Each structure stands twice: as structure tokens, then as C-alpha cells.
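Coming up is one lone chain in C-alpha cells, specifically the form predicted alone.
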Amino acid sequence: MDNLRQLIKKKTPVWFMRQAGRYLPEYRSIRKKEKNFIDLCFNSSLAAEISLQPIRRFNFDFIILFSDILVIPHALGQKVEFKESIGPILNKIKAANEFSLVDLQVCLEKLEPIMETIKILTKEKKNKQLIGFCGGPFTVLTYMFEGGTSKNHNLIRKKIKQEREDFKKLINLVTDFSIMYLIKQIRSGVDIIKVFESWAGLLDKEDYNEFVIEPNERIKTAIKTSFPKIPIIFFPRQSSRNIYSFMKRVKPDVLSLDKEVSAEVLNVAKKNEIILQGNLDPLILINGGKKLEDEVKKIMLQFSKNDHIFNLSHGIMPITPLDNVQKTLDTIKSLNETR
């Protein structure tokens, strides 16, 4: 945590979710070398190169490991494919006990190529901090049950209500495996961990407490027990009023925010020494122009009394113009010099 707080005292640092990805022409060139996206995640040399591409082009303050949250179901034995213009396709889980006999240590060995990527990056990162990550347990399970991205998430909702005890066992298994995976990332060389709970907003208060807060709290406790100084970023996306329970229970080192943020969140974060991360709308980044510049200035002012990392409210989109990314970084740099 010390290195991160020292950096924030000097300036508002910046990185973008999915900063290593399809908006970069150099990424699209490499992407052609692996037919299946999941294979690209397990190609250590290419994954390391992709992780470094946005650093070389834009000099972001952090390197984000190039991988995917769905390497966890892949390692657990579920078939995972990515189809162009569709996204991830998984063989749907039919019963919660399908993974009751898996050996998590054997599954973890399947993720060794990702550890090799991290080791390559630790040699190349210079003065940058390297961010590793996993998906939040509930978010990963939504993909495992729904078989990919879903519009209504009916299958996961049904499982929670009709097979609650079995669902608890499965989310505990995914949480256990996520902890093992994150600890191995830290031992391999990452400096910061992020947990992407992208579908947290699906749940009402009772289910949110049980299937978002409790697993994330367990991840935080386990990581801090072994590595008390490692910063952990949590992104409980679209949590609405549940965000206050999350902040109180999980006590994140860094809280990544949606595009809407209240003064109350700012105050609670400041009082509890939580670093905030966010929260430029990716659509504004695409459109650019004066509105982009004004929004960057607004965000910098809004978070000026908090410890803050500038980022997006969600991942950068493939059609984002490179000039708009550079303009955002230039605006942040200019404002940093005058603060």
C-alpha cells in the first residue's frame, strides 16, 4: 500500500480498464496470431507483449495483466470459447455438484502460463506497478451458469432461488479457487490485485450480502492474511445503495466506481481512507471533443479531496479513437501540474 499511496500523493495516476485490447492496432495485429482468444491468454510471451503495448504508446501509470476472468472456469474444466461479435461461449452448468470432485491444486497448475506472463512482466515493468486480477465469484458463476453473456440472467436467478444450498457450495468453491489464483499471482510478482464483480448489480440486498459481500470479504481477508501490504481493488459494478454495505464490510483498499458517484460515497471513502478509482464514461471517451475535456476536468475536481486513481467506469471500447485517449492523458497531466 505504501508505494501506491506515495504515487497518489505526487499526482492523480491513471490507467484504463481493458487498456490492453482491441482499440490498439498493435493488439489487433497480435490477435491474428492466435485463433482462440483463450489460447492468447495462455501464450505467455504474447500476453506479456500485449500488457506492455499501452505502456509503450501512452505511458499509463500501471500495467494491467492481459488475461480474462474466464480462465477460472476454463481451469476448473468447463469449456470456454470466444466467438467474434458474440463474446464468450461456455458449456452451461446443469447442476451445482458438477465440480464437487475437482482437485483445485491440479486446476491451479493449468494457470501456470499466466504466472509465466507475470514473471516476464516483472522483469520489464521498470518503475510501473503491475495489476493482476480475477473475476468476482458471483460474476464468474453468472457466466458458468448462463453459458456466456446474458440479457436477463434468468438461469442464475433461478439457481439462487431454487437450489440455494448447492449454489452456496459452488460459490464457495469458486471463491477458494480465486484466492489460490490471486495468491499465486502475487507470489509470481504482481503488485496490486483487482477483483471484477461486474454483475453485482443483479442482486437484491439479501442475495447481495450473501453472494457478493461475503465472497469478496473472504478474498480480502485471505489475501491480507498472507500479504498485508498488497493493495486490493474491488469493482462491485452497479451496486447502487448496496455499495455502502460493501464499503463497510469488505473495507476495500481501492474502490472502483461506476459513472455515477454520490457525495456520500466520497465522504465515506475519505473517512475510511479508501482510495477511489474512476470514473470516466467510456462513451464520452469515444465521442471526444470539448465534452471529453470538460468531463475529465469535472472528475478531477470532484475527486480532488479524495485519494484518487483516474480510470473509466467500465472497460475501454474497441472503437475508441487513439487521439481521445491521448487527449485524456494530456488533460490529466496538465491538471496534475497545477494542483
Given for the second form:
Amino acid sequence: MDNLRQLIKKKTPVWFMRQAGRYLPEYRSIRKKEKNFIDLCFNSSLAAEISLQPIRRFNFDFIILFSDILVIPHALGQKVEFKESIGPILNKIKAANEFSLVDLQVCLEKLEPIMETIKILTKEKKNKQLIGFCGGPFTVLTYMFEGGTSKNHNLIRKKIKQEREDFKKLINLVTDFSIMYLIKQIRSGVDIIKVFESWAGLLDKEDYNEFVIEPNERIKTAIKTSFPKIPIIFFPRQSSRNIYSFMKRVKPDVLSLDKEVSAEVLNVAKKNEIILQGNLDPLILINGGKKLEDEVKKIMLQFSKNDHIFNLSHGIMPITPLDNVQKTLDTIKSLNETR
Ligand code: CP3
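Write the structure block of the form predicted together with coproporphyrinogen III for the protein whose form predicted alone appears above.
Every component of the complex follows; first up is the chain already shown.
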């Protein structure tokens, strides 16, 4: 935690979710040659190169490993593909017994190329901290059940309602495996980890406690037991009022925020020494202009009494103009110099 806290004391550092991605021409040019996205995630030298692209162009304060949250279902033996302009497509699963024969240690070995990427990056990262990650177990399971990005999430909802015990077995398995995977990332050299629970907002209070808070808490405890100094960023997107129980029980080192930020969240975070990360709307970043500049200033002011890492409220979109990214970074820099 010390490195991160020291950095934040000096200035508001900044990175963007999906900073390595299709808005960068240099990413698109690699992607043209490697059509299979999963293969790209497992190509250690290309994945390391892609992770560094946004650093070279924009000098972001953190490097995030280039990979995807869906390498977990892939490693567990589920078929995962990425189709252009559609997104991920998976062979839908139905029951826990589909995984009864898997040996998690053997599955973990399939993720070895990602450890190789991390090892390359630890040599190249200079003074930057490297962020490793996994998906939140519930979010990963939405893709495993729905077979991709779903509009209504009917299949996972039905599963929870009708076969709750079987669902619990699966979420436990994905949580166990995510912990093994994160520990391996830390041993390979990542400095910080982030858990992307992008679909947390689907659940009502009771299910949220059981399927968002409990697994995230288990990840937090397991990592802190072995690596007390590694900061963990949690991103329980669209949690609305459940965010308070999340903060109280998971006790994130860093909480990544999406849309609205209330005075209450700012206060609770400050009292509990939780660093806040966020929360520029990617659409405002696309549109640019004075509205973008005003919004960046507003966010910097809003978080000025908290420990703050500047980021987006969700991933940067492919059509984002590069100039708007540079302008955002320039605005943050000049505000940092005058604070
Ligand atoms: O942030 C980074 O730069 C690191 C790499 C990273 C990717 N995906 C690369 C990626 C990270 C951290 C992720 C996380 C991820 N992946 C999440 C959680 C965050 C979120 O956005 O909510 C989720 C839900 C996924 C699953 C996923 N991967 C989807 C739904 C899609 C398709 C949508 C899209 O944006 O295309 C992906 C593909 C993906 N993951 C791309 C990248 C750069 C684009 C793929 C391409 O090049 O065609």
C-alpha cells in the first residue's frame, strides 16, 4: 500500500479502464494481424507490447495487464470466442457438475502465458505500478450462463431462483479459482490487483450480499492473508445503495466508482481510509470540448478531500478521439500542479 499512498499524496494519478484497446491505432494494427482475441491474450510478447502502448503514447501513471476476465471460463474448459462487433460468445453452461472433473491446478497452468506477460512487464515497467486483475465471480458467471453479454440476464436469474444450491457451488468454484489466479499474478510481479464486478447492479439486497459481497470479501481476505501489502481495487459497478455494505464488509483499499458520487460515499470512504477511483463518463470523453474540461475540473474538485485516482466510470470506447484523452491528461496535470 505504501507506494500507492505515496504516489497519491504527491498528485492525483490517472489511468483509464481499457486504456489498451481499439481507440489506439497501434492496437488496431496488431489486432488486424491477430484476429483471434483469446490467442492475443495468450501471446505474451504481444500482450506485453499492447499493455505498454497507452503508456508510451500518454504516459498514464499505471500499466494494466492486457488480458480479459473471460480467460477464467476458458481455463476452466468452457469454449470462449470473441466475434467482431458482437463481443464474447461462450458455450452456455447449465450445472455445477459440468466442472466436477476439473482439476483447478491443471486449469491454472493454462494461464501460464499470462504470467509470462507479467514477467516481461515487470522488466519494462520502470517506475510504474502494474495492475493485474480478474472478473468478479458473479460477473464471470453471468457470461458463463448467458453465453455472452446479455440484455436481460434471464438465464442466470432463473438459475439463482430455481437452483440456488447448485449456483452457490459454482460461484464458490469460480471464487477459489480466481484467488489461485490472482495469487499467481502477484507471484509473477503485479503490484496492484483489480476485481471487475461489472454486473453487481443486477442483484437485490439479499442476493447481492451472498453473490457479490461474500465472494469479493473472500478474495480480499485470501489475498491480504498472503500479501498484506498488495492494494486491491474493487469495482462493484452500479451497486447503488448496496455500496455501503460493500464498503463496510469488503473494506476495499480502493473503490472504483461509476456514475453518481454522493457526499455520503465521499465521507464513508474518507473515514475508512478507502481510496476512491473514478469517474469520468466515457461519453463525455468522446464528445470533448469545454464540457469535457469542465467535467474533469468538477471531478478533481469533488474528490479533492479524498485520496483519489482519476479514471473513467467504465471502459474507454473505441471511437474516442485521441486528442480528448490528451486534453484530459493535460487538464489533470495542470490541476495537480496548482493544488
Ligand atoms: O483495461 C485494460 O486495458 C486491460 C484489459 C482488459 C480488457 N477487458 C481488454 C479487452 C480488461 C481489464 C477487461 C475487463 C473486462 N472484460 C470486463 C470488465 C470491465 C467492463 O468492461 O465491465 C468485462 C465485462 C470483459 C468482457 C469483455 N471483453 C467484453 C464484454 C468484451 C466485448 C466488448 C468490447 O468492448 O469489445 C471484451 C473484449 C475486450 N476486452 C476488448 C479489449 C481490448 C476488445 C476486443 C477487441 O480487440 O476486439
